[in-house]
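Let's start with one chain on its own, the form predicted on its own, as structure tokens.
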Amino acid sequence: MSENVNDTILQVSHLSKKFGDNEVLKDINFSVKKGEVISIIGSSGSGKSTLLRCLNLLEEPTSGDIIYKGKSILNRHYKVSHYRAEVGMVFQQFNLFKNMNVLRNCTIGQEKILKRSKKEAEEIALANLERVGVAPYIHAKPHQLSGGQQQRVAIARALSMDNEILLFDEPTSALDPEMVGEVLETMTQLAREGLTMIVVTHEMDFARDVSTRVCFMEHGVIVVDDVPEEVINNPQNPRLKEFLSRYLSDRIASE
């Protein structure tokens, strides 16, 4: 991987954040390069979902800076809907809108904030679902896909905002065992495409084999950061030792 410091499209210092008197975040630094795909891993309550919502603001980072192309996304004058057209997330639970259908969820955005008109919208979201496999279903509601169809949708929607940085929150803890491939697999193939990604996952063999590092959480701290083959297969830290069985043991006793 290039170390070049003109590669880093996401530099986060010091980043901390409270809810009162609870410190979820403490001191977070880490920096994205264009491409990498970094899976962030942890028990619950660890601060991986809290970290991932600061970064695309959805939550107000208490102190400590976010740089995202050179400049300071706390800025206060900076555009930050200039920030969220080109950072998408991936929620748990999908969040399409359920009076829609696929198509529709796929275009809305882009004619709303991108400005574009319905025409292109509609060919760069075909062009998407067509990528993830769902473009036989532009017709459907929501409510009429499976999880992993709507989880797929969720993803086209945010490749067809032409993202930089696509930021996975858990996106296959609230489906099903057997559609969880699917999304895992689509995933996959846009860390081949060369896609940026942050992905909070409790998936080790997709931080394993896909991610280009591995950053485990505990407490509000990155504890670990490193390469997956370091992390998964050649833990170091106690604490990240006893996650990693702890999993595996829960793997093993739901088989």
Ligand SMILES: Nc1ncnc2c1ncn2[C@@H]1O[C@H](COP(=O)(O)OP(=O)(O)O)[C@@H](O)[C@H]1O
The other form holds:
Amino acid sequence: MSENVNDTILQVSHLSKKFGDNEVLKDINFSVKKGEVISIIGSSGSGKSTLLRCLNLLEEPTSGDIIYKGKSILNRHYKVSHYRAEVGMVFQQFNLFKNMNVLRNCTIGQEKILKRSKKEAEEIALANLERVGVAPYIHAKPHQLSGGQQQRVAIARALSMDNEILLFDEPTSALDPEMVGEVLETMTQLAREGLTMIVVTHEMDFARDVSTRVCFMEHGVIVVDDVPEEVINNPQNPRLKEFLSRYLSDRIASE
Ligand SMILES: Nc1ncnc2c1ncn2[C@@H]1O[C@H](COP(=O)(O)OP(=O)(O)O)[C@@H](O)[C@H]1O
Ligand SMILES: [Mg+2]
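Alternate state requested, the form predicted together with the ligand (shown: the form predicted on its own):
Every component of the complex follows; first up is the chain already shown.
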């Protein structure tokens, strides 16, 4: 299969992260092409959030490299602010500014970081709030919205920053079950529009139906990295099989 290396936008090589003596990420290698949607699955404590936090430079990797558009972002001469403006993150707990209304939540970063005018920032915010279906609530404060609406505002806020890549850390895990669908639908729509996304998730249907690739992590290692049909429908690795069957039995138990 011929591959255009220029399609690769992010490449992680031999990445390791230690907290003291605890090596939480071990020799992580993977690459992301423009427009790919990568789901990261694995048990609690396997290092998924730490991996996203390293990709976002919320944590400093202990060793290894992260290459963004051909340049090492860990090189001390690299302009980190440039990278930070290109990679956005959506958190489990939404992390909206509680004292600001929906519109302001989506404009403040554009004004302060991207130096856009108030007018331009508001136009872009409104377009993105419409895109995720929460435009009617621009004057509401976060606490007046449901969890699903708050998470969609958080997604609109990230989109308003024109990121090249969006990282999602269990974006539906804090939601009441009836809210999960609307957020997954929004994410599915963004995937179809070609947004590059890395999504830590326990939603196996999303991982199977929307991702281009699924990575299974265990104890800080990517054990399996393959297309969703292989990972979810035809798992060969015994630990992955066990993880998936545990997930299925939990789901049946909760129905
Ligand atoms: N800031 C930190 N300091 C020390 N240990 C941490 C820190 N963050 C995460 N860890 C440890 O790293 C391991 C992986 O955690 P995490 O990346 O949150 O896993 P996951 O997101 O897959 O549940 C856990 O053992 C956790 O205790
Ligand atoms: Mg986590």
